[in-house]
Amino acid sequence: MKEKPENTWFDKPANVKKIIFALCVICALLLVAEFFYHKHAYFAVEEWFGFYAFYGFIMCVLLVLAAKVMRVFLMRDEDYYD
């Protein structure tokens, strides 16, 4: 029999809080450099302040919607393989 593993890293809550501040912290910089530099867009829309930000956040939370909506038809039965 396998025995437990010791606690990791990411089993302890404050360090938990720590990466997803800094996955905040890394958006936020990474928000604030689209003032430097230029973009070769396609498409007008493609050149508006923090556009692939919030289509990104848009779009993750259509997925998350889609995936609810998808659950209802293609969920089974707990006894689905017996």
Given for the second form:
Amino acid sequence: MKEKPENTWFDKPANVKKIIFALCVICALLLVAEFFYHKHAYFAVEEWFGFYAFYGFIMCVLLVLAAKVMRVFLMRDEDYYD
Amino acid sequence: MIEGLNPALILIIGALLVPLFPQPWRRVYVIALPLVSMLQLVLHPFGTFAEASMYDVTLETFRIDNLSFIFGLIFHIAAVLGVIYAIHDDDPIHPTAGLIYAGAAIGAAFAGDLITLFVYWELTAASSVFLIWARRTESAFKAGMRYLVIQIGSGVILLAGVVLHYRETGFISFNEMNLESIGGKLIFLAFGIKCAFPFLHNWLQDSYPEATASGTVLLSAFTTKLAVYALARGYAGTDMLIWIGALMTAFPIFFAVIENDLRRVLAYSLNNQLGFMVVAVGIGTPLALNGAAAHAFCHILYKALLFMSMGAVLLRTGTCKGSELGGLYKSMPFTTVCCIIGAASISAFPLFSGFVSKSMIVSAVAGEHLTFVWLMLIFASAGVFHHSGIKIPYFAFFAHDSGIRCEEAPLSMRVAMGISAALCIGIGVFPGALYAILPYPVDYVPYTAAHVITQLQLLMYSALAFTVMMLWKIYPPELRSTNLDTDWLYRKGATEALLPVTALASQTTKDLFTTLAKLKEKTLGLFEKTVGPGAWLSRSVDSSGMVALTMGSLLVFLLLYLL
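Next, give the form predicted in complex with its partner chain, keeping in mind that what was shown is the form predicted alone.
Next comes the full complex, and the chain you just saw is listed first.
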């Protein structure tokens, strides 16, 4: 039986770079989009420029940093309960 | 359609017959059964049916209205998808236990009184535990026992609450209740346990990842969403739920980031999604309750899809640990795509199902001007994308190549995943169909420029944060580990804290047995001395002496007579 050649597109560093570049472009465009839509804000913070973008970024970093600290206290061996 | 026939009974009685069917007829039967039951539901008129009197209370065993219909419908869809997913497996436990479990959840959703609710409530616990035990490992058995104790315990608290509620109010019907009476509080607590409220939550993360690949798919659908329904029915507009829900959306995502077992990560994100529904129930406005019902509907589908994709990985590679996996997109491309669709849905990307339901809840919160709760929900939305949306597909299918090469998921699993994925996209693109069956008339437009752009900003910048942290190696690596959660209290803490007590108890028992043994020895000794072999009561005496004595006395008698 002939083996199908393996698809290794995501393993190539050049392609990973393409994905990261695309993500950066999308993020930049989303900030530009701030100027082109009408905000009907319920809260004052929503009026800030790019509030959702910065809030998402900062909170995710804080989330991961906090989770790393949690590991110090909560992490045990895999067979801890056995 | 037979008027008054509860679809739950079709499923439960029909499920009991499953083991009697030989293959391949069993495959046909287990798919046909929930479909027939779903047809019965869809064609059935709304109203209250199958009333029965017990002493002086009236049981309404089948109430179908705007709120119970949508939950009954999605439970049926989940049952159909769950049995299709497991159809390659010849083990009759899955369809039997799974369909009884689905039937029990549906019966509970259609219960018009608290006694009927209690009966089905306990049946969900007793039937679903077999989906955990079906894994047939030591740890699954133990996790199943812990699960059963907590689930049955929730039922016992519910029963106590129902009895007190009846005594306090004289009503047994399952409608709005409050937290002022003890009965109301106990019922709330029982619902809270099944809904995985903070600190009552850990049975979920403990047990679901221990079940079989197909078992977890079914488990993820029913118990917790039944609890959401019960809260929406009994405690809509209870302020406390807003804070409980907000906490629920936030704290599980911290655990999800550091958890290694990817099905446990999904269990944490399940908990986080329940939080959104609980917040909505707490707000209790028509928009919020529509949001809760819609989100439960979408959530069951995308959560099942995510558990299906991880179940396929578990079946093919034998593990679900992030530290062992990676690079599976080469071996399982179809599963990869389905997982990404589930991930996009749970993250509420525009055009996927989560977006059209979650945005209703967030809008309802914003409409009430609850700033802090709103900030928490936005944070949780970013967080769920971070761990369910990115972490799950990334560590299973991409990341570093683990070297594992396996087959694609079996056909049955691919069919179930394909249908679920199609539904996730279908609802996201055409939300009108879902909005049409919500409990209240819908006046809501999900696709506005502001909604779409702000949501995309939130998600794409979360993805950017993930990428930056991966590149700078800040992101915590997947490690083989156990993370302590509240189950530590009863699995380790309580057993160790009670060590003196248990030691005393075991010493006392030992002493008691030693004393008993001594007493036994003494009694036996006495026995031995009196009736034992050779003792005076059981000694065998030579009968020749007796014969001689008789002969002698006869001789004496004869002599005397003759004289």
